[in-house]
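Form predicted alone, single chain, as structure tokens, below.
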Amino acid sequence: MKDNRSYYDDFAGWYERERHHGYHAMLDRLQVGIARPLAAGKDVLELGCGTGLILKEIEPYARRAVGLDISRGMLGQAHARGLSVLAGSATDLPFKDESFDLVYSFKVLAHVQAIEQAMREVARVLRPGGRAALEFYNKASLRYLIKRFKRPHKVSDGTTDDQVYTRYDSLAEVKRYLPADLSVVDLHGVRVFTPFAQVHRVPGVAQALSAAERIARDQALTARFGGFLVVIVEKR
């Protein structure tokens, strides 16, 4: 097991190898589609911005968009994109109270062990009435079932994806992580139907699955079963 900073610094060189097409590009489109309407004209923070693939899609719509990541290896590529980013931890945000109207985080919170502290920090930096789009790995999903039997996947020459802390949560557990001033107002589910990333390499199947995932993301009946469960919370 590696600490998060070392893991993602190691991952940084390979991170974008497969992110511009197929399955990973679909995930990014679905996640951008959640965050972008919430970001319009707002002061926005992305927790775990990585190389800036999502932040670059949000930044043109926001009044101000800032990214934060624990990995300087990842941030080097975000800096090269001209994005406003800085190094820091989700459990100790380097911002004043009530600095943002929107905080969003994708593919990150499942790897944060002190998750309740991270949620307190989200609440602290949000303004009253502000919202956060927070993605968790979902126990009630096809992805979780498959991951239990899947072989480790290489993220660099010397590192596999089972070498970082990873947690899967139920919706009830997610709600328990939230401080009293944050309440869930909406849900989205990303990757409801996709069994394996590789199916998005098959012509025809990829298009059909992508269309189905887009519809399922925002439907109450299907969102709860997304491999990536996105809760929209509001600060009172």
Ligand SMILES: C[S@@+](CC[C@H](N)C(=O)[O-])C[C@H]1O[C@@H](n2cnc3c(N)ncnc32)[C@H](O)[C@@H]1O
The other form holds:
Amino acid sequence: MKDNRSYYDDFAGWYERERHHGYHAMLDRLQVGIARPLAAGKDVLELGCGTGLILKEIEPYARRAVGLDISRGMLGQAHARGLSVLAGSATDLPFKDESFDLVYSFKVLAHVQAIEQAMREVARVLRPGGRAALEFYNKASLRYLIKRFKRPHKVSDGTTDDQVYTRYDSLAEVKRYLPADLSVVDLHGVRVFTPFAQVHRVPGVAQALSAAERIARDQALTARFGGFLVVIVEKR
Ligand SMILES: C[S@@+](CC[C@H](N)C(=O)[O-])C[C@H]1O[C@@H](n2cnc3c(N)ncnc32)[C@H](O)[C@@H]1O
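Having gone through the form predicted alone, I am curious about the other one (the form predicted in complex with the ligand); can you provide its structure?
Below is the whole assembly, all chains and molecules, this chain first.
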């Protein structure tokens, strides 16, 4: 098992190889679609911004948008995009209390062991009435079922995806991690129906699945079964 910083430093050069089309591009579109309406005109923080793929889509809409990430390898590319980013951990945020109206995080919290500490930090840096969009890997999902039977996936020459700490949580568990001043106000589910990333390489299937995923993301009935569960919380 590698620590997150060295795992993502190794992965950084490869990260965007498959991110601009197909399955991964769909995930990013669905996630941007959640964060963008919340970010309009606000002071925004992205936890685990990586190379800035999502931050670059949010920044033009925000009053101020800042990205934080533990990996300098990943941040190098975000910096090259002209984004405002800094190094640090989600469990020890280098910001004053009540600095942001919105905190969001996609594909990151699943790699954070001290999750309650990260939730306390989110609460601390949010202003009263501020919101956070926090994505978890969902135990109640097709993705989780399938992942349990899959072989490790190569993410760079010397690294496979089983070398980083990864957690899966249920909605009930996520609610238990939240400090008392954060309450859940909405839910979204990303990747409800997609069984394997590879199906998005099939023309026709890709379009139909993307359209279905777009609808399922925001419906209460389907959102809770998303492979990626996005919990919208509000600070008292
Ligand atoms: C799968 S990437 C996602 C990057 C970006 N959110 C996106 O959607 O493209 C996960 C990112 O989380 C970062 N990360 C992992 N643990 C972290 C922590 N404790 N604090 C901040 N960033 C962390 C990694 O360095 C990596 O850039």
